[in-house]
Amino acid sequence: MAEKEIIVAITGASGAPYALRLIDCLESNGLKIHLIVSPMGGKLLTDECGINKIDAQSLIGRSSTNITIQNYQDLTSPLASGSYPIQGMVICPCSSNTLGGIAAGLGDNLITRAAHVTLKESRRLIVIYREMPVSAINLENMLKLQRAGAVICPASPGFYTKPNTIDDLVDFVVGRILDLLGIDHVLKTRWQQR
């Protein structure tokens, strides 16, 4: 069986801890990750997590051959072509700017181009929208993407698991993303009747 490959994109909406935990969980499950970080996503990683260098060691605390950093501006990347076999793409977190760019059909950077390729190939595109409040324009863009086949998954942690820490809240959102990708995990996301 071929190695599973997934694209993870980090944009400038607050929520870097979600992205880091997601990358860690995907890498721990043996997936090959193609990571694309927008310029504002890089700033977000610095501001929220103190990460100044984009590499596996900085992102997940260990080296890994399963994480490949892709250039945000490289539209010649294999990820810009539908012939490259990936399982799907997660944009985590997704800014309103990136959401709007994809909904408008822009492909002016590798994140928006890879998102379009993912949709046209009928692969799973999961958009972790993190901004609030939401304008009518944002809602229309979400609806456009959902109708095109994307899964809109706002970063909205549940409280029925009785979280005690911020990490518990992050794990809830990441667990839901893993569920959407069909990846087994042990993160607390399930409703337990009391």
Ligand SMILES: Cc1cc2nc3c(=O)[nH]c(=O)nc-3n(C[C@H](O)[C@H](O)[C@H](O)COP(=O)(O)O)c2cc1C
The other form holds:
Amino acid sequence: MAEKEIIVAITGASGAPYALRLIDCLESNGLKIHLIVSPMGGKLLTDECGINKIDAQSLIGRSSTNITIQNYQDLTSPLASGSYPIQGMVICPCSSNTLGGIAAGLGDNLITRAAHVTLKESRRLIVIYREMPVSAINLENMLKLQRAGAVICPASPGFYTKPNTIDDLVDFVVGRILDLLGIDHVLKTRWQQR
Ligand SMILES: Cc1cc2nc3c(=O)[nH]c(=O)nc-3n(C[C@H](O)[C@H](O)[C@H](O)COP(=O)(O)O)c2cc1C
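Next block: the form predicted in complex with the named molecule, after the form predicted on its own:
Okay, now the whole complex, with that chain kicking things off.
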């Protein structure tokens, strides 16, 4: 059986640490990752995580042949076509801008195009939305995507695990994404009655 391939997109919403941890976990699980970073996503990777270069070594601290960097502007990429076999796509974090683009049916960059392809092929699209507060436009866009088959998963960590560190909060969100992808993990996300 072919190895599992997944698209991870990073957009210009705050929350770049979620993306780094997600890529780390997916790579450790042996998935092949196609990474697309919007220009503002790249800026926030720098501002929030000190990442200046988009490659496996810089993102997860080790080299990997399982991470392919895709050009945000390249609409001739195989990912722009439904004929390329991909298991699903996670947009982490997802800005209101990209959310709106997908909801409007735009495909003017590789993130919105790949998201559109993911939906039309009835594959898993997980949107880690990050904005607060939200406007009626944002809410309508989220509803539109959910009705089209996407999973809207706001970057909203729970506190019932009694997190001590920022890493604990990041792990909570990433653990829930892995749950949605059906990937086993040991990140602390489970509610346990005391
Ligand atoms: C420091 C900073 C933080 C931002 N955080 C958010 C955010 O959390 N959510 C959001 O929707 N937009 C946020 N933005 C605005 C987006 O970056 C902006 O709308 C951009 O056009 C998004 O483009 P993209 O979707 O192509 O990445 C932020 C911008 C900056 C400079």
